[in-house]
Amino acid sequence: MNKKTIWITGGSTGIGKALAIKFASNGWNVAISARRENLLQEISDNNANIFSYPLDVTNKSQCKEVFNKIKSKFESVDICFFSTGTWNPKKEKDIDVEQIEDVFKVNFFGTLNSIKAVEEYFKNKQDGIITIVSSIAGYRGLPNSTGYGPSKSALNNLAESLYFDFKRSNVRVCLVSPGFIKTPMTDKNDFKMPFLKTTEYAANKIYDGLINKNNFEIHFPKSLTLILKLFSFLPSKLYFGLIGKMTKYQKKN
């Protein structure tokens, strides 16, 4: 039986790359793409399971060019990981147009080019899935998230879109939406993160939700996602007043 095969993007650290070595050891083929080359190679290097596709993803014919690559290879793809994603939080507390373009380009239309190269194939094949990673930030606003949390919150919605196009086609959309993950991105963020968890946390969790069960969305932790689920049924009134005092936004002086 020939191995299944998935394709990440955003491999070379965080997430995408705990993901890599997770699917890469229990038995997959793993193709990575990210724009460093060297560390997509350094990764490939030391997993024998794990193979290196570097990827500009705000690169439309790039990402057909790289798709048709591992196509040939591995001639089936089974799951597509399209995990690409920007944040600045120091270029996020005011309306820096140019900052928001530039982060809607990585993290909307990056994973939007992602999923145009897939398309037909997926829906030729009528088998497989199709992962979008988004955040918890994507559920409601908040405070400093002029350009970040509007590109999840697009990515939601677009995943919920794309489930029922690709329904259609016997093919999986799946949503991930994970909370605070210690990877170089998070590392930014200059206020204490409640419920860290680990890269290997998190893949553990993907690994499950992709391979054991059939939700759309894969969240965690719960403990975390279940109460700002809860809180996206609030009222806006109430739920501004409850951001404010967690995140003690106050209005300037």
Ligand SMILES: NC(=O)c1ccc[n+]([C@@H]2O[C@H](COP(=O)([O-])OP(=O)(O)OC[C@H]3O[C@@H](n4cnc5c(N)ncnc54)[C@H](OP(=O)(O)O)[C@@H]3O)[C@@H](O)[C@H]2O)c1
Given for the second form:
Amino acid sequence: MNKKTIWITGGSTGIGKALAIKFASNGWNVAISARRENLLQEISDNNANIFSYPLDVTNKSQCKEVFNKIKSKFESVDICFFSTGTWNPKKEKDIDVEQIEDVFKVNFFGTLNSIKAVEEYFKNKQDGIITIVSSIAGYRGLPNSTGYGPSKSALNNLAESLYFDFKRSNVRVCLVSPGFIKTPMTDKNDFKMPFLKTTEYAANKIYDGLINKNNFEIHFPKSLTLILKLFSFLPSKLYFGLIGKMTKYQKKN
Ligand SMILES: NC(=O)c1ccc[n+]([C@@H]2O[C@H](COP(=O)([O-])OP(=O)(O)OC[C@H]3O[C@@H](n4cnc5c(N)ncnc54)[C@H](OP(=O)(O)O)[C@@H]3O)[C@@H](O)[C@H]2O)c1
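Since the one above is the form predicted on its own, can you give the form predicted together with the ligand too?
Below: every chain and molecule of the assembly, starting with the one above.
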């Protein structure tokens, strides 16, 4: 039987890297993309099933070129996992329009460029999974998140919209909403992160959700995400009060 293939963007570090190793150890071909070629090469050198495809997702035509290369190397591409993201907590406290534009360029438009690059392929194939990595920060507004939260909220809406569109072609659109996972991205946070988990934990949850289940959203850890989902139904006054109190208590020192 031919090996299955997954394309992972954001594969140089963090969740994307851990997921690449998880799929590779389960016998999949894994194509990984990100900007830092040296990191991709190192991962690939250490794993015969992982192949490096450097890419800056803000470059539309490069997204198409890279996907064409992946398509021609492997028999078929079965899952795409679009995980590129950026977060700079120091700059999220203000309305810094240029900064917010940059965050949207990577988190929202970078993901959109990646989806656009695979759209025709998956619609013709009439099979497969397109995965969009969002965040619990996209559920409702959080303090000190003027760019990241709104970019993830936009991805949530996009994923729901695309769900209907791709379903007509028998393609599953899947949304991933991680809680706090220890990665280079969250190492920048100066607050205590509740229910912080490892990248291996995240990779196991995502692998299980993609391969063994068929839900639209994969969210974890449930101890955090279910509380936040409940909060999303609250009237604004109650929501602002609860989140205000909780985030104040969690500041370091
Ligand atoms: N960690 C968490 O607690 C958490 C929680 C919720 C959601 N998430 C989401 O999970 C995803 C992965 O985050 P992570 O925590 O694993 O962080 P990370 O380790 O910093 O990974 C981010 C990845 O995105 C890549 N990337 C950034 N800009 C790019 C660009 N322009 N083109 C191509 N690749 C680019 C980075 O590689 P290069 O720098 O080499 O390009 C890296 O591989 C993100 O979408 C993040 O928002 C994370």
